[in-house]
Amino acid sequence: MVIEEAKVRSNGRLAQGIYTMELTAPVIASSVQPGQFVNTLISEGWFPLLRRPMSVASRSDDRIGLIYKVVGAGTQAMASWTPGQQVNLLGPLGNGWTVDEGTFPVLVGGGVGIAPISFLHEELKDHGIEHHLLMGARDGSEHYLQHAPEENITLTTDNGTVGIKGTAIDGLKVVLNLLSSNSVTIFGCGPPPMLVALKLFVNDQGLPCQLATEEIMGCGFGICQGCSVELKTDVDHHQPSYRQRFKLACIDGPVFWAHELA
């Protein structure tokens, strides 16, 4: 983990309400792994006070890419940044995904969760690892990829304007029915309702699944304790210690096995 003064190379709209930014950050780019994030200082002043955790969406030479959705004051400020702007980053933070040999990865992303899924997708492509990418959105304007099942890319939309009509979970059922592999691992990231639905589905089906949680954070390295994630435990809730019952998304995650989570 380092503090690095990065510099914006490009920043622009990727799809409806979704932006992509590329920054020169050679130190972080040299070690960041898919699933990890950076904590971004929005302003040198008092507002917004807290850094914003941003999953890294890509890495290339001395650069990293971010994909973000404008949802508040912090991301609105980011959308106004222009090339050359200096940005204070803390990172890389978190644990990242673990891809085991012998299983077929199915990547499921939606909403603000497309960044870490995109990074993993690019890394698997670079290493020649066959996989399937599934992206969900409310409508076609939020997608920036092409629906191409023959190329292992499936899109879903709630209103059916692009790809399969329905949620990402509906799309996942279709993809799983078409796969010939008996050994599949799911990798998911998205808004909380999608993660809850995905966790229920994979646990019901007995499928191994890693979920990248999106939690509100302060420090990003375990001091503020603001990003606690409750674990599933059989231990009497009146007896376990705090660390037996909770983990922190910033230092223990943000990636967790679905079966570990309450």
Ligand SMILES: Cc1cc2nc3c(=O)[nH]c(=O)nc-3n(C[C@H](O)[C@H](O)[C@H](O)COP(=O)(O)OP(=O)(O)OC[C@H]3O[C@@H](n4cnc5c(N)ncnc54)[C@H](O)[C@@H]3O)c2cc1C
Given for the second form:
Amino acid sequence: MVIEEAKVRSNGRLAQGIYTMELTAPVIASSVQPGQFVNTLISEGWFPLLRRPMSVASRSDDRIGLIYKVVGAGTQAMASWTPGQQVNLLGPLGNGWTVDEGTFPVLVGGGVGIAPISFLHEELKDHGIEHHLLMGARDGSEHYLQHAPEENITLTTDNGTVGIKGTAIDGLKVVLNLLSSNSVTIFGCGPPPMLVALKLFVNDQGLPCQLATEEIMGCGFGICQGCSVELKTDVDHHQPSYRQRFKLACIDGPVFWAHELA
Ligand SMILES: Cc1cc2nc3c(=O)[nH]c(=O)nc-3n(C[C@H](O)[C@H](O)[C@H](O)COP(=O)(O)OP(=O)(O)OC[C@H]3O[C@@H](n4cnc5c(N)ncnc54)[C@H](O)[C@@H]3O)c2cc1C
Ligand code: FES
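I have the form predicted alone already, so could you send the form predicted together with the named molecule?
Starting with the chain above, the whole complex follows.
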């Protein structure tokens, strides 16, 4: 983990409400793994006080890419950053995905969860590892890829304007039915309702699945305890230690096995 003065190379709209930024950040780029994130410093002043966590969406040579949705003051400020501007990043933070080459990876991304999923998709391609990429969105305008199931890319939309009509979980059921391999690992990231639905589905089906959680964070490196994630535990709730019942998304995650989570 380092603090690095990065330089914005490009910053612009990728799809409806979604932006992408490329930054020169050689130190972070040299070690970041898919699933890890950086904390962007929005202001040198008091507002917004906290850095904003952003998953790394790509890496090439000395650069990293981010994909972000404007939801409030911090991301609004990020959208105004211009090429050449120097910005302060803390990272890489958190753990990353664990790929077991003995199973077929199925990647499921929704909303801004496409960032860590895109990074994993590119890394698997670079290593020649066959996999399926499934992206969910409410509407076709939020997608930036083409629906191409024959090329292992499936899109879903809630309103059916692109790809399979339905949620990412509906799409996942279709993809799993078509797959010849019966040994898969699911990798998922997306908005909280999608993560809950995905967790319930994979746990019910007994499928191995890693989920990248996006808990609201304070420090990003284990000090403030603001990002606790409750674990599934059989231990009597009056007895267990805090660490037996909770993990911290920023240092133990943000990627967790779905079967571990409450
Ligand atoms: C590990 C991690 C990785 C993330 N990666 C990405 C990413 O790649 N792209 C992206 O667009 N966003 C990502 N997020 C979410 C992003 O950090 C928040 O959207 C951002 O901090 C909001 O800042 P803001 O000042 O614009 O909005 P705020 O004014 O702080 O909040 C506006 C709204 O966004 C919600 N919000 C705030 N923080 C989070 C959060 N951490 N997760 C979910 N909702 C939040 C608030 O509840 C509120 O409703 C990630 C979060 C985490 C923890
Ligand atoms: S964000 Fe501070 S401990 Fe995780």
